[in-house]
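The data below hold one chain only, encoded as structure tokens and taken in the form predicted alone.
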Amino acid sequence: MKIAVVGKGGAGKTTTAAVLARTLARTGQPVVALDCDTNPNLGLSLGVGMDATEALLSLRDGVGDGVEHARSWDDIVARFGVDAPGRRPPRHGLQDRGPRFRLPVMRGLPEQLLGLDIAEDTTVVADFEAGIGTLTRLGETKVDAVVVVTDPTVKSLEVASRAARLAEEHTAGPIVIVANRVLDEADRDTVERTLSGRTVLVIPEDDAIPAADRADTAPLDASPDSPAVRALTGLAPLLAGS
């Protein structure tokens, strides 16, 4: 299953991709979180820590054409990935032994990487570059679902509307709009009016998200019960039918 996460820069795209990837990993399925942004920081939002994220960035800057020369998807994940936390939280004092997942930070283009032979039981959550440029370059590459991230501002909603239309060319699966930082009913009405007919998941404004960013901590670790994080965990079920 290949899930593309797209949206205007600053709308919360990377946070959304991180919470989605870790929520899916908790179900026990193999998950690969793919950071395709030119300013990759998905590692921080996933909770691998600053040191590991910086090491990934150094690797990304130093591999040259190495990704393109990798022989297979499994080879790419093994060579350019790092383990990220993906276990369920402990229950009744017992630590869950569920699988962890991999975070590759890629230099290669998503249209090349997502076109490789990926095992059917693996879910790939690809955090695309900000904007819609990556979608326009996908060509014949198809994904199984698209998550379009926006906030209630006019510019962000306009990008989201164009991204959703473009996504229809690259998936026969669900297209879900994640509307972040919704303050009130006026914001909600603006989102629903602009994106009428789309599946929209509304995420409330929540100070826990920027607080986690400032602390270089994954929101799912810092504030798992905060309103925004709990709302974001509802994204995975909306994609389950893809």
Given for the second form:
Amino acid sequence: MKIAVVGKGGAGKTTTAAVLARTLARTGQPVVALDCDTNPNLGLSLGVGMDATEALLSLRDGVGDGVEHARSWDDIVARFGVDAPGRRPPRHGLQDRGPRFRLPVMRGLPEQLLGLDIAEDTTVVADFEAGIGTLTRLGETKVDAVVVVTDPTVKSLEVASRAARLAEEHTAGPIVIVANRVLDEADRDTVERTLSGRTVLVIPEDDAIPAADRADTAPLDASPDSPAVRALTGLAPLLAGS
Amino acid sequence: MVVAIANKALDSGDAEQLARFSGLRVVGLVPRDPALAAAERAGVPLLDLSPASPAVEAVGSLLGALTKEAP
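After the form predicted alone, can we look at the form predicted in complex with the partner chain?
All chains and molecules follow, beginning with the one already shown.
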């Protein structure tokens, strides 16, 4: 399953993509997080730390070469992926920490990589570059779901509206709007009115997110029970159930 | 000349962190300002909605800071 995460810069795409990828990985299915930004920081939101995220930056050209020379998607992930941390939750309320899972994060261009033959059971969470440029360059490449991230500002909602319309050309699957930084009912109404008829997941404004960003930690690790993180963990089931 | 401005800053610690990570001299600090959130939601320039807000004042003082830094 290929999931594209799109939206205006600063809307919360990377935080959303990271929480989604780790939530999915916890279920035990293979997940690869793909950072499509020219200025990558998905690694930070996944919790791989500053050094590994910086290392991903230098891999952009390498991934480009890899597409030409590598035999397969698996080969590219093995060569360029950096493992994000995380464990499955322990069963039956045991105190022991659950088993580690593999969640490789790597950089690359979706128009190059998402057209490759990717195993059916693998979920790719692709954090697209800000704006709608990548969606317009996808060509014939299809994805299985699109997450459009917005906040309740006029500019962000305008990008989200365009992105949602464009997304229809690239997926036959669900298109879910994630409305970040919702302060009150007025914000919620604004989003739902602007994107009426769409499935909207409302995420409340939450200081835990900028606090995690300041500390270079994954929100899911720093504040798993904060209102925004709890709400974001509802995205995976929403995509599966749509 | 390349210098940095700390935007959405909560306190001087944010400016120090920016300086540490970027290696740049931080010549200005624009605070996180609820007036900006209101202007963005209304789709109007902050300068029109809240001309005396802390963020507007901070940006207004940048010119002086930049002029001082310029070689």
